[in-house]
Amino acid sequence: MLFTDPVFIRRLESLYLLARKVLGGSLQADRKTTRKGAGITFADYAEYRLGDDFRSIDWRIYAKFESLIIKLFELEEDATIYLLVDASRSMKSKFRYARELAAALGYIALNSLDRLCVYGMADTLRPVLDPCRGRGKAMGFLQSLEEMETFGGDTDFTTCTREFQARRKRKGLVIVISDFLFPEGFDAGLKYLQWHRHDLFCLQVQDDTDRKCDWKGDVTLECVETGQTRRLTVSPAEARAYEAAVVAWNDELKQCCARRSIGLASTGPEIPFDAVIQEILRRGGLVA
């Protein structure tokens, strides 16, 4: 099914309606800026200065103390949503699923009038969708996802995060969709993004080929990303050791996200993408 198929779009529209119902249309629970201005939620008082909006003067305070004091309010800003989708060749078996998750999140963002920007990640960063906003951009966004292909060699998450920050200075919500099986690890990249004051959410996608080892005996393994081959013998003990190592790796990701107050959801292609997004929305959105 194409991402622009009416049946698929109806599933996305149902998710947006749910987001609007439970989160007011926002993927983030809290989007208030620290700046003060003419919003609707009271924040503080300040002394009136020439050029300030006289309509903000609190006349009750003036009547009591003969001091010109203005009210300051919190501003609500549109969010910038960045989707970093793992497009390395190791994602091939779950690439369609990862893009379905990206489609749902991006569709909600565009319909909520948030800015959306999408990149593919591998050994480098590849632009998929330049920053845009509005419901009218949804079809172009879905077409861009449809045209995405896997590329590159080893997944270098840290390099991709540095390239991303060099291109996009505006702070926003960065959603990383990946299996997180990065050769050099994930901690440095997440730390780097957080240091630049982005909000983060990790959406981990793994399937049985990642979590289980069904090989037995003498086998020749070829890395899908680098093309390197290795001949080895896989015993039942080694197969169990591999599966235990994957569990330990995933536990480390959970601990890293918990330690850094980063939101995390783990899933696989066996679970419908809309069920995953519904659960995220009902939990309160993309927050830790």
Second form
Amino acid sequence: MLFTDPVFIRRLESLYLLARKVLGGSLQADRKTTRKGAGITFADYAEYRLGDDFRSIDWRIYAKFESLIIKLFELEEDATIYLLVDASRSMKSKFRYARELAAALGYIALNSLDRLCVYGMADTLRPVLDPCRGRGKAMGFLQSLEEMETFGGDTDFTTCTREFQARRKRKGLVIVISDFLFPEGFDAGLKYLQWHRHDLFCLQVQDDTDRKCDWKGDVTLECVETGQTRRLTVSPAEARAYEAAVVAWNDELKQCCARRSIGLASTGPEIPFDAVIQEILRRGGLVA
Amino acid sequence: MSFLAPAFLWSLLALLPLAAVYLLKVRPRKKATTAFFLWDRVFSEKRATSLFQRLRDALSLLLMALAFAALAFALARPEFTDDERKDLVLVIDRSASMAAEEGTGTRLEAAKKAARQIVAALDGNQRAAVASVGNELTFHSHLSRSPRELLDAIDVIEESAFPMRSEVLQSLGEDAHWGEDHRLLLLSDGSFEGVEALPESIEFYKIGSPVGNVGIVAADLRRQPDGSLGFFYRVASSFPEPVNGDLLLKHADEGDRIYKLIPLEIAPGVNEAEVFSLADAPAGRWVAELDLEGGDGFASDDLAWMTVPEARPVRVKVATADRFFFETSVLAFQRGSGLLSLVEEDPEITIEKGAATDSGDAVVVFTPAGESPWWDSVGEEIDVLLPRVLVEDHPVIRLLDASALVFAGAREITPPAGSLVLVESESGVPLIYRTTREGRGAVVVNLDPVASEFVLSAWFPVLIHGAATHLAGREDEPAAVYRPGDRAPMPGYREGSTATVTLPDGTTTLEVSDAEFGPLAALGFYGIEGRAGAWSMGSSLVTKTESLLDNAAVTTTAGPLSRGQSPSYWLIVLALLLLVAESVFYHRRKVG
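What I would like now is the form predicted in complex with its partner chain, since the data block earlier showed the form predicted on its own; can you produce it?
Expanding to the full complex; the earlier chain stays at the top.
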């Protein structure tokens, strides 16, 4: 099914409506954020500091306690959503699924009047959709995803994040859609993005070929990304060790995200993408 | 080492393509992975086994090559003996002593086991035949290469009660048919006469080891002149030390009533013969039984079955005018041994003179004259100067000197066709002959006993006795004991008569229409129901060579023989083991 197929778009529309209902926003930017700013929804009090807006001083409190206290409101801003979609060859078996997830998130973002920017990620960063905004860009966005293909060699997440930061200075919500099976690790890349004050959300996509080893015996193992080969004899013990290594790797990702307050959702092609998005929305959106 | 089918060694050349195919076969499948670095991590901990993994393919190929080579050598049929591959005749001793228990089985079972091993070693490469020997040689298979056929032939060989007849082996060894092209292999315990003098062509393969045994090796029981029964016996022992036991003499017709218990101290070897008299002992069936302290290795020779026949005189009627000398002759045997009895009614034998018109079944005719069924014609008197005895051992004349008789009154006579002339004149005129007609028998004595004064001769009653007992079929009284393999006389036999013989098992019966029956094959009492009434005969082993089971002095003389499975068999087993080992590796490569 094409991404521009009406049936597929109707599924995306349903997700957007759910997002509206769950997140409750209706104006220029509906996405909730942890940052405080000049919105209309009360968030907290804070002591007045030089430079704060006089209009936000709560004069009633000043009358009672003679101290300048300002009201803080939730920031409703024109947020930028960056979708970093892993387009390395290791994603080949689940690339359609990853793009469906990206389509759903991007569609919601564009309909919520957020700015959306999409990159393909492998050994280097490849732009898929330049920053854009508004519902009118949705079809173009879906077309771009449709045309997106896997490329490059071994995924270098750290390099990609540096490249991304070099291209996009503006802070935003960075959603990384990947299997996170990066030989060089993911910690450095996430740390780098977070250090540049991006909000981060990791959407891990793995299928059974990543998680399990159902073949045994003498094999020539070939890396789908680099073409590197190795002759092995895989016994049940080795198969179990591999599966344990994948579990440990994923646990490491979970711990890393938890430690850095990064949102994480793990899924696979066996779960429909809209069910995944619904679950994310019900948990309160892409906020960690 | 030699090969029976060396052409198969060329198949070793197939190792080269096998190796090529093998190397192609073990090329591993290609598997793509998205987490190559994780596999690297898993296998970086297993470097210790990497050397073995590298060697494994070579080892697996080596195992395959060895298995293939083993199969090729198996097909080439290697042989490690210099045997000339002559046809082999396996002769298994099935005489009585082979039934001796030794270890867990009998000697015959041990012999059959050895024969099976020899057949297995032949592996179809050599022709062999299976025979058994006891009282005679019996072939159970033809010369065959088929192990199955040979093994089946071995299986059908069973124990027998026959003592070994060494003359059978002698004739086998001297039979030109089994010449240079054959090997005759006798598998035997060596417990038979003449084992040390077997023909050179027979290779002796010793079965079994010395077994302690005591047996009755001779026994006889007969009526004494004083009316008592004389019991003669002899025992032999193969125990190295003297053993004690009892010999029980039982009367089988009285429910095994014990008439005599004889304590024995039996020395090693054949003991002295002993004789006992039993007063007031009845005739009938008797059993002598050895009862040993601790038992022995062979049961069949612990018993001897014997019979003492009831006194049954031949009934003789004198049907001549001048009866005196004839009756006196009959009465002489009636009074003495009771062999004949003079009767007027229901005679078995009738003595006549002249034309012999009496209608008795058996007739002794003197002075033939006129017409008679017992001759075709009678002519003029002749002078007999030198009578010739033609059948010296015939029962009618064996106890007299027929050549010394005076055949006065002898006439030209033509006996019926088929008559047996025992004595004839120098001119060929029958003087004494035996003839039969329509189931009836006669002895014709071509002389006038009065004119020749033969009635005054001592030979006269002897001739009457010989003719009467012969015509009655009772010239030989049954012996007390017969051995298995012997032929026993049929009491009361007359040409054309039949008798029913009941074997010792009591159920099997045979119809016998001969003067003898046999060979006796079983131990025990045979029952005979025939023209002369009911009789019994005892069949006992009573053979010292079958009882003396110490064969320590006997040694195997057989040349080199392969036994057990052939080299080809073991090569195939090796190949299978190698293939199993390789398949373990292959399985590991295939499914880890």
